[in-house]
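Next up: just one chain, as structure tokens, the form predicted alone.
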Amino acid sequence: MKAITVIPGRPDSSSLRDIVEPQLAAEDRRSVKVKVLRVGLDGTDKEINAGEYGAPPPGSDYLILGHEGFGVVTEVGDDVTELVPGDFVVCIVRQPGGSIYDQIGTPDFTTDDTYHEHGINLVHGFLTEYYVEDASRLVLVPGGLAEIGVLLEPTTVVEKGINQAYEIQRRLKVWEPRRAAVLGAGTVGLLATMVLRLRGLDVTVAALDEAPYLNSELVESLGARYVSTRHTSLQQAAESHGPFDLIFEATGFSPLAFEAMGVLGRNGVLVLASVTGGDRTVEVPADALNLGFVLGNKVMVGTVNASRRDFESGVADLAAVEARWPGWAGRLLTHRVDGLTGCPRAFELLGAAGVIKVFVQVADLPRQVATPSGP
């Protein structure tokens, strides 16, 4: 069996490796064997391949990459009743640790110092042909969503952030957000726009590039508006289209978080989705921001990884967008690379102009849901 692996800490070490195909053992009564169909790639994979972070599983000197997996069940253990061969599934990325939050089914809120995450840290990922996982960590994807199932994992990051915004604002007894801003029009920004529009919010998306281009067209096709920050500042956008009750930041540019704090409306929530590992510094109007947050009852919260609840919300929203805006989500899958041998090309595409989501077609989808190759 083949897999794409890296030597964590060694830059540009990704390679195609022969490994032993996993099998269900007699004692694996709750385990499930999954054939990998598609794997999405993002900046995390690129950074791990650059040697910036990541760790192999205990007893191994390599890590199988890929945390955005989508596959089909081929075998189930004797005690598995919720899944059967032929079911499409996505695996929850973070595995439970030892904290109380892990024990209640929310490992995304763990207080452990060490994370166990498929394809990222201490657990092999999905850029391989098969994997075996406990049934409790697999999420069923309806067959009608097979063409876009590889988008579920990045969707869950959005779902968690927005779900947490609503959960936090239960403190207000009544919170009815009407206007939202999404900062960034990449994969996560577009998925955030989708989720917020499905919830009925008026959405303004602010990103650097000038319209028209594919990303701005995708924004506008959802009934949201797109503004280029080359011509319109976030402050100007807020004055024209705000006040913003919810801001979802997905740019990867940390200084914008402070600018967003300044335009967030009263009783508003700022959701931060960017994982920034740099050393940027910025001068901010600290007193004004502090005063605005205190007197305006504002909240800032981060989102990363997700729990089963968020994966299930993601399945529901992907189904809803297919029903309301058929084909919209599929347009995010701009660049397909065929086979594990194509992974070097996939890494080259990450961050390139015109690319929204790169994915590796590891194996063909069943004939009834197979789609033509992307660009």
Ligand code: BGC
Contents of the next structure:
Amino acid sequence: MKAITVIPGRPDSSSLRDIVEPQLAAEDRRSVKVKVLRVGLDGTDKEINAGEYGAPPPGSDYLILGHEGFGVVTEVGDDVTELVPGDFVVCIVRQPGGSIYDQIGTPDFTTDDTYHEHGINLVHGFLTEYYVEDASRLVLVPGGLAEIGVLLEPTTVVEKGINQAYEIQRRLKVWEPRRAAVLGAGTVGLLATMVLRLRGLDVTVAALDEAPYLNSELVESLGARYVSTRHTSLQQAAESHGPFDLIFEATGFSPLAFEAMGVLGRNGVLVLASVTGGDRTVEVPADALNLGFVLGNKVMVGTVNASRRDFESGVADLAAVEARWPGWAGRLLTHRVDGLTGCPRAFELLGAAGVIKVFVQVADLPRQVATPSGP
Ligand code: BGC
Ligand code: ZN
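Instead of the form predicted alone shown above, give the structure for the form predicted in complex with ligand BGC, please.
Whole complex next, starting from this chain.
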């Protein structure tokens, strides 16, 4: 079978390679074989392909790329009771390591120095035809969400950040967040807007580009507000639409973390989700930011990856958005590339104007079995 692989550390090394198709062995009683249908790409894949990030599995000189997988179960081991062939699944990206957090089912909180992530670090990814994985690391996606199932992994990154924010704010006993700001209107910013709107918050999204364009329209169709930071500073946005009880930072531009600190409301929580690999430095109003945090009892939290609980709340929120704003999530899937051979094109599209989510259609989605309608 075919796979898209890279030689981590070597720029532009992605290529189509023949590899051996994995099989379920009789002793793999909890294993599941999955046929890959779609794989989304994001900035992490771009960095790995640029040779800036990523590592191959031990003993391999290449890494199969792709961590935003969506597939269908084709075979299950004898002890698998929770999945059957034909079920749609998404695989949890990070595998458990050795720390206590890994042992309690939250490898996203690992304190190990090395972490194992499909398609990113030390474990092969999903840009291939089939993979075999332990049933405990697969999440069931209802058939009705098949068209948007490839959005689940990026959704889980947002779910984790927001679930953590709510968990932290239990400190306040009576926290009732009313206003939120999302910084950035890329895939993660849009999904954060979706999750916060589903939780009933008034959401202001601040991003660079001027409205109207697809992303600002997507924001507004959820009943959220879009402001371009070319015309409105974060400070002005906070004066008009704040105070912000929750801010979700997803711009990929680290100086904004400090600007966000400056506009967070009292008792508020700031969630930082941008993976910034550079070495940028900035000067900040340190006394004022510190004072605001101290006198305002504020919290700032970093978030990466996601646990099973976040995958499950992600499935629930994708179902909820389909019910409340039908078709909204599908509009994020702006660019589809057909077949693993289309990968070079997918890389060109990443980050281009007008692109929200690029995905590779590895195999056609099975036709939905029509559910018989009621009497
Ligand atoms: C992925 C996360 C991962 C992170 C760091 C992101 O692109 O969506 O699952 O933990 O990169 O490698
Ligand atoms: Zn990602």
